[in-house]
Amino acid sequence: MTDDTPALIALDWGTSSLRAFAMTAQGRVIDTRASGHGVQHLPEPGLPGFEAAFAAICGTWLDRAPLPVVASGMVGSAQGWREVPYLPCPADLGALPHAAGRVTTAGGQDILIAPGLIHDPAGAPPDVMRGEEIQIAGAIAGHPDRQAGTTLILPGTHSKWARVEGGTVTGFETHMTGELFALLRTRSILGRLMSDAPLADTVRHAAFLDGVAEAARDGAGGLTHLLFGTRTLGLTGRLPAAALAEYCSGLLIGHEIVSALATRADGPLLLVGSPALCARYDRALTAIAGRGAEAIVENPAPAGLFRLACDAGLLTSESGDPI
């Protein structure tokens, strides 16, 4: 018979939106809800905009029974409901909940926020994350194979490329690929030829490889040269409108790819995020490396959180080991 009993609420709260999680002792994830109320979007400014996007979206877990809760991304930045301090690199995994916060809510409700992780490189401007080392927690955990050595990359509006090395964050840094996609696309002279007309997957496609294709015959430089491509081929019509986006989205993926691989030895690549764009970026590490992620993991935050409550001795030992 399995056992629904919650044991730990665990908190995704990003710029914003905001997902909540009922989880058991066991850690697996038995109710889950979502709202808008990202630390950008409170209910109402301040300190009370966070009581009441907490009261709203956990309230009634509270109210059957007292439980642990434990929270990461953007709560804890300067801008959310209590500032953490990031935990540098190289950073042990296990040792978030040591660096990590605390709120206590107006009803008495304590809340464990993640710390996030700074990269500070002799020689090289800074770096830093705040909620994707939980993911990464999460999508290592249970596999000693991905803690021993492995290249995280997870997709995004500012993708991360991280190093994990005997359960150890040993450095990571930011492409602000996705960003720079979406000004380009809404607020430059290139998005005036795009078009979101229908088109066939073979052409959008190939569209997209052609962009990455291009982005790898010129290595890591010349990337503001090949995006005026993008407009040239829209002019003299060698590409459809619909596929002009497909093609810059290609360029800038096939870019951040060729510049982070540049840096990196052998070994295995693990995609974190939605299936859809992690998928993107897998077709463009193929066409680039010949060989594409060994997986693909789709929310592991749940999981981060999970062993950011056990390590922090917030579940009873029935709940097992996380990692």
Given for the second form:
2 protein chains.
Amino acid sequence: MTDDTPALIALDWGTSSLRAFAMTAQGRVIDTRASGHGVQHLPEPGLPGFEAAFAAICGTWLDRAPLPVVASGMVGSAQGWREVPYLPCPADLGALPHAAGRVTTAGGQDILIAPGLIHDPAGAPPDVMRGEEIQIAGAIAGHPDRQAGTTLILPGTHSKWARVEGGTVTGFETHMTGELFALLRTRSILGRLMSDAPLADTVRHAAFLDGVAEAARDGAGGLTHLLFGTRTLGLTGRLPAAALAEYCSGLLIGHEIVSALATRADGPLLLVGSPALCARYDRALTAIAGRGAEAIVENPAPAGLFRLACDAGLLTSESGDPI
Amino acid sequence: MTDDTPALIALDWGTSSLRAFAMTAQGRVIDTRASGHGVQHLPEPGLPGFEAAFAAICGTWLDRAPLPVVASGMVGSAQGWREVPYLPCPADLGALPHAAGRVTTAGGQDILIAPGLIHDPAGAPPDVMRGEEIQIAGAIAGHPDRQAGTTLILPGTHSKWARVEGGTVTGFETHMTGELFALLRTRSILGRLMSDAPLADTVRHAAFLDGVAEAARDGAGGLTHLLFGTRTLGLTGRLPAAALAEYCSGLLIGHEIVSALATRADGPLLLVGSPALCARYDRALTAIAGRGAEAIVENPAPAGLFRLACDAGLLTSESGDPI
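Other form of same protein, the form predicted in complex with another copy of the chain, not the form predicted alone:
Everything in the complex follows now, all chains and molecules, and the chain you saw is the first one.
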């Protein structure tokens, strides 16, 4: 019989959504809840909104006994419950608790909030992440092979490419790929020709890889130019309207991968995120570099938050010692 | 005393606006009118909308005597008054009349509509322009030095880089720079930190050139990454909020120029368009390539339309011979 006693509440609290996990003292997720109460969508403004969103998602979880609570994501931003300063790279992921912030609810519940990371290379603009550091910690937890010389790719609205050495994040870059794609699809002249009509997977995949190949072609020109090809291929009927979004996605993801790979040495690549989006990146990586990711890691936030709680000494064994 | 007798009506008819010029038989503009009746903003849908917009802007111009009328721009597109197929590159600008289309209004007025151009290189998506071919014809008319080995840059929503050899457009590329900038400023996370507060010109120019330099720096990474620097420079207070739009503009224009220059041989550069936008490109060109444009040409559409009318034999001298 497994032990289903909750020992930790872990919150993945982003801009537009809030996910909560009840976990055992061994780090197993026994219950998952989600709400739309992201930092920008609270039930009421300001601190009462955070209190209300927290109470609503926890429900009865905290009724029986007090439990430690940890959180990550935009809840620690300037627009969050409490701003927690960024920890600078190189950042030892085991040191996240020392840089974490704390809030106490009106009911007396302490919540530990993870810091984000800042990468501030000489001669270039800085880069920031908030929430992804916990996903990275979760993705490499228990995998010594992932802790040295690996690049973790977290595709999304703002994709992150992070280098890990010995359990330390040495640096990272953000690509606005997902946000650009959404803008181009919904708000630009390119979107006007696009159709959502059904299309065979083979045709969709081929159009995506056409875009990837064009982004990777020597002499093809810059991204501002390449994107317009989405329009002309539609205007001239060389791609069906239902394949244009795939081509545009291939251009953007291809551009991201080509430029990101150009700035780093060889080494294992790990994809972290939703299986569908990671599979898309994996196909593009294979087309560009001849090799895909070593692995695709789905939903590592609970494992990362569990590690944060352990490193912070919030989980104790029956003897009272930190686990 | 100058001859102010109108001999030609020339229409620059785009997506969002319509400009009309009354010109003499010598190509001098004697009257200019503008309306918001672009192809996508007609007073009523379909053909009656074109008729009404045309009658409204011409007013009394055509009352005294019939005059030839020429037009260019999106009026010749699939959403225009009549679709005029693209002329393929290499395209002799003197041959535009042979590829032009004609409509006749309900009142019996003939209108000659210029074709657009299509550049269809092997192994790359095609590229198209509609209206810029007339601006190019106008910019090089009467300037033999501009007719060979020159690159004309027409900055805008969809910037064009066109190569001209012996009065022939040999090829061109479109960059979606202006549209991307507008989307990022008004619809993206980058725009949230931007402010329109007044700022000293020196600070604005420096922020613009910072963006240009970052786009041109070896190893800086791809555009999807560079754009995010607009956010982090704002978040960390390294650029004032009122300078962030300038930095973003510098990134985009710098990316366009670096990638466009990489695909062409040395040769004179000519900037064509609004003086403010051309001056911006000129500063970026000087920063990247160490030389600006040979000249900045403002509003060449009337001269290009006049040349179209002459080449089409629409303007006759008093003897009845074509000019």
